[in-house]
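Form predicted alone, single chain, as structure tokens, below.
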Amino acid sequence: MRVVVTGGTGFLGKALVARLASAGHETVVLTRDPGRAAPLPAGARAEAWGGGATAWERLVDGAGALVNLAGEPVAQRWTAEAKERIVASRLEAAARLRAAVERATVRPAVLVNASAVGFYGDRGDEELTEESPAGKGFLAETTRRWEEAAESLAPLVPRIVRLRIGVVLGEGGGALPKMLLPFRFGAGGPLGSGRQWVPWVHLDDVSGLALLAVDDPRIRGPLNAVAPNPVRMAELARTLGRVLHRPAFAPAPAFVLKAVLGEMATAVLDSARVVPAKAQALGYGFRHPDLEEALRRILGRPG
């Protein structure tokens, strides 16, 4: 089956493209810069996004599945201009996909659209499943609108999956390099109070859940892409310190984070105890359900 992936040149996108290709799917990365997609595994190729809709229409017509990961990174200071770009990039990608699907003679059977656990907002100790409602704040509003844009394809695509991705840990990108820096200088510790829940997930399991969403016709609607064992920020810091053999008792107070990061500090200070209820009910076997094992594997620090 041909799978078209937008936003496939980033940290998550490259891992997913490799996973799709290894599963035997003809995988096409639709990108503004095909050079960024290299090297690609056997069975995958890159196509130029271009300025018009031609590439989108040609590739979408006859594709079995679409995976939409496109969007401006949220890890930046949230100025008014940045917020506008973050939202607009997500809505634009969905609109272009819809236009291409409308013109297709043979339409895709499934759209797997990236979203984020930011959908749930700051919820304290409440356990959050796919049935939990949206929260409040910029991230929650942005992901809600992102999901609504994806759902606008429902009259055209029989199955739509909204992949709510947690804090991705993996080698060579994601959140982990930023976490490691203070530990390397002996100044590691929890961010904020340390009591907020962190819905982490290993990169292998995000790509595995995305592949499952492409292949399994039982999956539709929201799908939490998080590990089954969320941890509090303090536990995350202690575990990382233990793996690195570095101290983990130097907290970064919330007021410092807000001064440095502005409103974006909510992304690390908010608490979201998200669980993968749907994936577990379907019997998905997580490769890395335990935080310490996951960190040791990524950092090459056997126990």
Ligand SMILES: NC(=O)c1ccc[n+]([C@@H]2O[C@H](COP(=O)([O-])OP(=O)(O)OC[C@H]3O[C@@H](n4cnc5c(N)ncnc54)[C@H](OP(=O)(O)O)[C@@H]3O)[C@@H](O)[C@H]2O)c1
Given for the second form:
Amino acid sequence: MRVVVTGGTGFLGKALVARLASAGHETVVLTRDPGRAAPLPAGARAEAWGGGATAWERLVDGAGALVNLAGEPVAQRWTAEAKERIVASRLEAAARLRAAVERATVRPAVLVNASAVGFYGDRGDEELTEESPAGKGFLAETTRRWEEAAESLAPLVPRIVRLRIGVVLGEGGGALPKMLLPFRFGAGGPLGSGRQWVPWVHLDDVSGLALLAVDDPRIRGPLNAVAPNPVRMAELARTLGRVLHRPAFAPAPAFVLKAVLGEMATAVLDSARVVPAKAQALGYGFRHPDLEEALRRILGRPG
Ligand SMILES: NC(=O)c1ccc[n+]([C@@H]2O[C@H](COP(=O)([O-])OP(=O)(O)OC[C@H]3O[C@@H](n4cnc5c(N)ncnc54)[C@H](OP(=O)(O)O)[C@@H]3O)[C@@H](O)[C@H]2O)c1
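What's the form predicted in complex with the ligand like, now that we've got the form predicted alone?
Below: every chain and molecule of the assembly, starting with the one above.
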């Protein structure tokens, strides 16, 4: 079937597009700049979207599935303008897709929309499943609105999955390269108190769960895309140190992080012990359930 992916040029998008194309789906990447999207795997192609272009809308007509990953990066200083871009880019992408689906003669059977574990906010040691309510703060409020925008397609698309993505570890992007930098200088260690839970997930499992959400008609509503074994920040730092053979004793105190990152520091200081309750109930087999194995694989450091 045809699968239309917005944000398919990004860190998660590239991995998912490769999986969709190798599963035999006709994969269309909607991008603001098709020139930058190349090279795509066989079976995938890029199409410009936004700015009044209508060619992409014809590709939505008759598509079996939509995957919406587009959004301004969150990992930047949260100035008023940046916050506006973070929110508006997500609400606009959903609105644009809704308008295209409204005009389609054959509508997609499923929308898989990215969301984030930021939905749960700062929750200490509480175990968080898909049933847990939203938390507080900019990320929680933004993801809540993002999920609402996705659900606004409910009258048009019979199945909507909101993929609440954790802290993605993988090659070529995401949080890991930023975490590695201090370790390379021998100054690695936990960020903040170290007691906060980090809902990490390997990139392969994010694309695996997104693929499952596309294919499995039993899945609807929120789906936590996190590994089954969340760890505290201190354990994450210790494990990274072990894998890299580097010291991991230099904590970065919360006040320093707040001074450097501003309000965005909450993204690394908040505690979210998120578990993949639905994925496990459905029998999804995680490729990388163990943090040390996942890091060794990503960093090419066999134990
Ligand atoms: N990486 C993570 O750890 C993580 C965790 C939780 C949630 N998520 C969410 O999952 C989605 C994909 O994450 P990612 O890490 O793959 O992100 P990414 O690498 O930043 O890619 C996102 C894509 O969105 C498009 N985009 C960027 N800024 C935009 C803007 N201002 N307006 C419209 N489109 C814009 C870009 O596509 P074009 O340039 O081709 O248009 C970009 O390739 C994001 O929405 C992110 O918030 C990611």
